[in-house]
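Presented as structure tokens, the chain that follows is alone, the form predicted alone.
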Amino acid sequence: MKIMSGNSNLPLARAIAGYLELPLTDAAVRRFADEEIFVEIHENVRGEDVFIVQPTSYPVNDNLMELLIGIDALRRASAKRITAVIPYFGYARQDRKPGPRTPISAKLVANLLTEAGADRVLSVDLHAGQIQGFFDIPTDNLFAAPVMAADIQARYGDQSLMVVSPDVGGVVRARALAKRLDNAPLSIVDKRRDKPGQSEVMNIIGDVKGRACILIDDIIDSGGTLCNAAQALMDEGATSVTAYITHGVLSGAAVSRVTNSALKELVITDSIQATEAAQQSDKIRILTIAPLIGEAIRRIADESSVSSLFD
């Protein structure tokens, strides 16, 4: 088995090799003056199980080329297996058509997957689900919930919790979180959003009153919905407000708008390489996930369960 990396997330890919007891394999990934993406692998890989980690964050497209190019590489070097490893599933929002003449290009990216050489697919908290059937190959969706009630537990375990999902499509996600904090009640922020990246919350579903509220969601991009939300709550009566979210884009003036509400604390797991102004945050705190990609990795070498990590 080896660990390859591109450069979208370096310190996480050394972080599962770390978990892992493994050397990351020797790779160089480089510019041409006129920025085309080239790799080299600098040892043999002929017959190995390769896990090659990049998640397709900003710059999403100069990081998905390079996942692509890295499988070519491989393939044409005769590994035996690759495995792309996507922390953060770019694209992944595009998971449908919203309107008329739009593309899927969530499963446009599942096919460059494909036919770049990847034999299977490993990431974290998919935006949908449903995603895992764009693809034709393996497809395994690892959740960070686990690492989350286990932080939820040790910071706030003796307070009065309320999980609280931001929309509706998120209950799924908020109710699974909720089983493992012992049943705690569930709550939903009803919300209308009028364009993408703006949103305006028109109710809160669930008493909220004198409970300390965990917003739970995939994605924090802008950071509109989730600031407003915790607003919503805060005006509701909650005692206070704090996010787990395991993808922080944060893009924009996202770090300042979090900084600046009502949220006590944002949570982002490292799928993403935070940025230095959210590493400075004193709202913003960063939990690691290499333990849970390096044991799926393990496993998945093995051949044995990866599905019994979340039992």
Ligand code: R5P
Second form
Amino acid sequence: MKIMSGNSNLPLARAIAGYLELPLTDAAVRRFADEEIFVEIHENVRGEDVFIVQPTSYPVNDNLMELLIGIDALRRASAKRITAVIPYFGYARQDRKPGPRTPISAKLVANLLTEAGADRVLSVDLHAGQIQGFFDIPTDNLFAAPVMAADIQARYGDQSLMVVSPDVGGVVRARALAKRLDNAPLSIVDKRRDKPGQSEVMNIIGDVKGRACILIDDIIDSGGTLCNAAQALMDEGATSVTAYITHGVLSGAAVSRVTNSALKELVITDSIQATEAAQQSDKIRILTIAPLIGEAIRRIADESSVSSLFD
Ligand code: R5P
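To complete the pair, please output the form predicted in complex with this ligand; the form predicted alone was given just before.
What follows is the entire complex, opening with the chain shown before.
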């Protein structure tokens, strides 16, 4: 087995390789003067089971292209099996046509990965589970929930908890986390805009008064969804609001929005390499999912069960 990494999140790839007690495959990703990407693998991978780690986070198009070119290089070097390890799968939010004459970019990315030569995909908290079905190659979708649940039990386990989904679409994810927290009660933020142009109204389904709320979501991007939900929960009498989010995309002014929000703390994973601003923020804490991904890789290589990781 070999672990190779692109440039998107080297610390995570190193931690995964460390968990598996393997060195990272010696490879270089270089740029031509016009920014074309060039990948060169400096060791023999013929007949190897290779896992290439590359979250397709910002800059998403560069990181995606680097992954595709890395897979192509591995295929042409006769790797036996290539698994694209994509801890954060960019373009996942474009998983259906929101209107006429629009693309389904998540499906396009799935096609590109397969065409490049990926034999398997390993990802974490895909925006929608059905993205697995966009691939005709085996696709494992890991969940950060066990890592988050352990942290919540350790830090907030003595409080009267309420797990909150920031929108109706996230209820399944929130319910799964609540189950791991001794069946904690569940609340939902229902965003409504009665007429176009009117501002959004947040209705909280469930009584959050006196509860320490745990907001759970897959992505924080601009931070708008979470910060607004946190304020609405505090207005309804929550004692505190902490957010556990798998993928800290944190674009633009998101870090300062979080810093100035009603959130007590934002906990993200290292699926995406945190920016300097996110690392410096007192309100943001990062949990590692390297052992989770490392263990899944070990099981894929050993052909043993990955799903039993979540029993
Ligand atoms: C949307 O369906 C996702 O689950 C997130 O809620 C969304 O991407 C968060 O975006 P933002 O932080 O920009 O509000």
